[in-house]
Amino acid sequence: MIVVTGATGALGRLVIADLLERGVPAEEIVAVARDPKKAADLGVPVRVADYDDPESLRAAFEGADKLLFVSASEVGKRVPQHRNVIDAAKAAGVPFVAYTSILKADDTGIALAAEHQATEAYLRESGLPHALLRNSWYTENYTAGAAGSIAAGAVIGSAGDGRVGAAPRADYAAAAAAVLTTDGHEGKVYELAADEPFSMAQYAAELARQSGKPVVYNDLAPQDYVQALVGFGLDEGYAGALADADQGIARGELASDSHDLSRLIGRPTTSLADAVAAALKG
């Protein structure tokens, strides 16, 4: 039985129809929520749970052969909230778990890694079989704006000519697939992006071919790209992250020659243009 945690976010929901698209009987298939109304539509049974509920957690396990572990939403809980995770995983003897931790979360100094990287170890010391899936950047982080930045004439950002191994969520989603219908996985780091990373730039022009209207890349200095991003309504500690991980795009710590990613689903990555024009189409 292969156990999905975050079941009705956005990647969990594309890892189950995946399982299920390559033949995995729902039946053997747990998608673990906090809500069951949202996870009605899966198409697989349903268990209740809450990272901040351990016992709940240890319920929703039983049984699992293979766990998802998707890492938690909640930035500055996510420590504690993991533990309780993994705690559970181990109290009720699940015999592999993918976590869905960061890329190059060994040495990267973005500090969203932070929670991922103590997660790692928390899940080392445990013991407990595993894999580390350590995912890029969503795709979907800038196409999710797209006609934003179409009708503004320019995409906003503090990364300079830094480039970003990212890909949709689709092809994580491919990858976790793989991970839990095939053996040969614990203990592997998977340190998955895009085959071919681009910069703000590329992204930017790219917009503008398909779209036929310019747009342009406007490189922000930190403090004026939190600002930026505050007036169009974010935390500032939210936005504060946003330019940091863009300060980690520009040292190269957001993409990889690994090419995992393309090894795991088994064909190359979804690139640049095929994600603009899906994004487009709506």
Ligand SMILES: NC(=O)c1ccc[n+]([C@@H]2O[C@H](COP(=O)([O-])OP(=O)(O)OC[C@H]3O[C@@H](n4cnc5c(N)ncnc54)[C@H](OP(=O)(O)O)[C@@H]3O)[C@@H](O)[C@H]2O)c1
Second form
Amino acid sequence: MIVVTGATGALGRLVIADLLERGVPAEEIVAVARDPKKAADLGVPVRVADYDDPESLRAAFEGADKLLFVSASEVGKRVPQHRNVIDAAKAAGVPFVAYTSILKADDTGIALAAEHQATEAYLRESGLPHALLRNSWYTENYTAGAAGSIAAGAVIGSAGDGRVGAAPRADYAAAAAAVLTTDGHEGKVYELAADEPFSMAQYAAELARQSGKPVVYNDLAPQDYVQALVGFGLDEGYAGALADADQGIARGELASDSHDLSRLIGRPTTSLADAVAAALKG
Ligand SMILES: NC(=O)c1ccc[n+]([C@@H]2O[C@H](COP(=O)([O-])OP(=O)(O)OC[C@H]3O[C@@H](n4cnc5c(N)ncnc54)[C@H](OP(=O)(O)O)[C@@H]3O)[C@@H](O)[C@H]2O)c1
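Complement to the form predicted on its own: the form predicted together with the named molecule:
First the chain shown before, then all remaining chains and molecules of the complex.
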């Protein structure tokens, strides 16, 4: 039985759909959700659990052969939540855990990585057999704002001419599904990133090419980027984390030439052009 946490999220949903497409019987998959109503359309059995409720997690993991542990979404709360998940997996005797971490977790300086680094260390110390799915950024982090960028004629950021190995969530989901449905992944560390990383200038140029409208990249000083994001309604802490991550992109920390992602999914990663086309199609 394959148990998937975060199953109601954007990534978890794609993993469940991918597992079903690969022929895993629905009754062999369990979606873990804190709100079962959000999981009603997934087409697989649902168990209710919250990362803040250890007992609910232990019950949800009962009988699991493999657990996909999707990292939690509330930055700043994730270390205790993730410890709860790992403790529960251990208590339930789960034989294999795959954890969605961040690219280059061993040596990245990106502030958002700290909770992943703490989780990886706790997972190692737990003795649970596991694999690390170290994901780079989702292309959707950019393309979700594609229409707005085209309307404004500009993409803004603080990444300089750094390149990001972003891939669509569907690529990372396919990698997770591959790890969950094949053998030999214990102890593996996968550095998952696009085959062809792109700069923000290249992203802006792709928006321009496909929309037929002028779009440029305006590179801002980190503090100016934070202020711009706050102006768009982001809270200051999150805006700061995004600007910090852009500095990481400038240092090359969200790109990798490992090709682990294309190897796991058995095809090249989705190109920037295809990701932009899909986003503009809506
Ligand atoms: N690589 C990237 O670019 C990137 C970007 C953003 C986030 N991430 C990380 O990747 C993860 C998956 O991405 P995503 O796009 O699928 O995020 P998402 O759509 O926000 O999904 C997060 C999932 O975690 C669940 N969750 C959050 N807190 C929980 C709790 N206390 N107990 C139980 N479940 C909880 C959510 O449940 P609900 O549906 O009930 O909220 C949801 O199912 C994120 O959680 C985050 O750690 C990566």
